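Shown here is one chain on its own, the form predicted alone, set out as structure tokens.
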Amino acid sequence: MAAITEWLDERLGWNAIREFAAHKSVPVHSATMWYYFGGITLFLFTIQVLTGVLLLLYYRPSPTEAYESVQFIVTRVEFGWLVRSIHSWSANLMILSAFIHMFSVVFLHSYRRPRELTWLSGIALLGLALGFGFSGYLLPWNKLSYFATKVGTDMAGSVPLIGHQIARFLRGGDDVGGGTLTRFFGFHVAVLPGITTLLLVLHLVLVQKAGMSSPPWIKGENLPQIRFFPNFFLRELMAWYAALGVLGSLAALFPWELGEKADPFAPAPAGIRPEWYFLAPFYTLKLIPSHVWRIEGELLGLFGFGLLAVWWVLLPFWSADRRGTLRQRLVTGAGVALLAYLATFSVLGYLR
């Protein structure tokens, strides 16, 4: 074994990240346990790379081919309904986590000066989950994700000036159809995995600089401390444990369902809807009346979510502790309003 050490010490620096590891420290309070939803969004994010791998093996992305190729994957394929089922339950899992990661820093305030960085490189990678989820919804080639991938696409196509460019660069042409479908595929197997890798290594490199933050109503500076190593990753290893129990249970017992194949010729079905995460804003959209004095309603809407956007991402900036607790209450108000628009909206929206 000092043989192998040191040969790895010439060549990789072993003995530097050992030493790193070994100075690394993890506050304790009694909100440590959020720390670990970061951790669990990696996780299932490494998961999601491991069974689209594989589903890549036998997937064909066209519109004569790639509902067939599904099929195949799920009914012939060995385990392959079972690595199906894993990545999209992973998939919805990781974005639940990521939102938990999200709320759990707000309401902890780990947004503070120095971390501004860290929250915009965490908001663009929650950003790029929900581009993972709306891509990878069309490439079944089935009936419910072709129509709501039209939604989705239309809703784009609304935005003043530019919305009939964006529409037709999601959609690779004016309508939904093959070349929507080979660019989505584009997109959830290049692109957006490999911007998603640079911001990721951005995201835990500037979390590493800035270390862990402590909220703060938790006073003193000599707060109870942990190792990273063994002590913190042994128990974020348990949460990926527990994580995983709760993906193959759902993969297992509730197998993702591929439903019919896309006829782009068909009426729409009733009450087609997005994902889960999507389902607050469509349905407040549903919502908003056709006109509002002489604006489009949707315009409207999708201007207040632009609006509603730009103040979240710039949470750091406009709540800088000038105030003190004042201004943390405000935060915190906010971090509830907005968990408890998005929670209520999307029951509803499912509901009706």
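Numbering follows the first chain given and starts at 1. Take the two forms, find the largest set of C-alpha atoms that superpose within 1.5 Å, and that set is the rigid core. Quantities reported herein were computed from a predicted structural model and do not represent experimental measurements. First, how it differs from the form predicted together with its partner chain.
- Relative to the superposed rigid core, G333 undergoes a CA displacement smaller than 2 Å between the two forms.
- Annotation for R11: C-alpha shift of 2 angstroms or more between the two forms, rigid core superposed.
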Given for the second form:
Amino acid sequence: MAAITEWLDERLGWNAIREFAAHKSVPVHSATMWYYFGGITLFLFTIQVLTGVLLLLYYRPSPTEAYESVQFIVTRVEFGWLVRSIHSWSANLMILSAFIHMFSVVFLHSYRRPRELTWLSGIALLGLALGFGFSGYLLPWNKLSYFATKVGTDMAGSVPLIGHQIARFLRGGDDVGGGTLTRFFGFHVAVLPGITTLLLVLHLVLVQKAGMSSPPWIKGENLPQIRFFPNFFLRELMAWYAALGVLGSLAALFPWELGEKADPFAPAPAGIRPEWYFLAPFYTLKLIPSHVWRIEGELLGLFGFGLLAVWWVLLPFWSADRRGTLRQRLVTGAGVALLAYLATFSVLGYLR
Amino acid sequence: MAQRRTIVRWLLGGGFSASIVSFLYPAIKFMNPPAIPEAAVNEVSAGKVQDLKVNAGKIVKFGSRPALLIRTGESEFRAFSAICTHLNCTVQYQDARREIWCACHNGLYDLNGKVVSGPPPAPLEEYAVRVRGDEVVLSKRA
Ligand code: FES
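If the one shown is the form predicted alone, what is the structure of the form predicted together with its partner chain?
Zooming out: every chain and molecule, the one shown earlier first.
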């Protein structure tokens, strides 16, 4: 054993890594539970990779075969229904837990200097997760996903000047069709996973570098700490098991539906709505009238969402004044306001 | 000496940038989907008169795009592009309200294609309808 570790140390610097892991610690306080959600998101991402690879064995990305191949997976392949259901449920839970992680970072003010890059990489990862959601939604080629993609890419098309180019790039042509499906498939299984892996590594390295942040109201050098290995890690493992339990029950008890096959010559079905994490912007779009003063409503909506996103991404930079004093109340207020907007509009979007 | 170094640096930097650009340019062009020439469709047959009941609508193919044909009376038809002017969904005819409805964001149009309510910013494009024998024919308006 000693010989092996020595061999590894010579080649990998193994002892330094062990040394680091042995000293890594996590502060214990009333808000420690929120530390688990980043790890849960990571765990669910791993599940996505594994189930995604399994689905790849049977899935075929073409308009004539996509729906049928998913149907084949859920009806003929052993445990196919389970694997697909887990992939869909885990995607949703992953986005949920990423949102929880993000809001906990906001309310515990962990984005502060020197963690701005951690925040930025995290936001980028959230954006990628939404991209995974949007592109993966189309892959079964059913009615709902077909129209969701039409609406989504058309929104991108209303960006001034370059909108048309973006929409064509996304659709692989002028309309949503076979070209869109192959493209979205490529994004979903190659482009996005590649970028995500790089960013994920960066995000994790940054987290290691800065160590765990404790909220500003919990002061003192002598904050009780627990060791990361094995104490915190084992607790995190319990959290993963809990997440797995929730995921497994949801996937088994409520198998994800496949819906009806997409038909470009059928009207959009009544009650159409996007996945829950796009409901808030969806409902906002429904409310904005066709023209506000002289500006087209959809353009105004897009502009509004854009501003909101930029403002949110830049949070670590406006959250402190020139002297570096944290504008704690302002950030908390902003977080509550955003959360309230997302929650109410999502519920309204779901109900109407 | 220093000058020579600057020149070498510029040459190296320039060569490197040029090679990056020469990789990127074809790649970006490749991503841009080629325009597929579409046979310009100006007229389509939308089936037999008796296939569509009075006060009913159906989606027909107008080239590669959907069109909505509505039979408003015994021998009266109306047709529109079925593509919602808001965000591209396909609209449908609602016989109870005698209106055209888009399910995506609740856009409503009247039987002239005009927006009644909801977010669509412009009316639906209207097509001309003729009845030739017992066949309904849609065509683009000049
Ligand atoms: S796409 Fe028709 S109302 Fe939005």
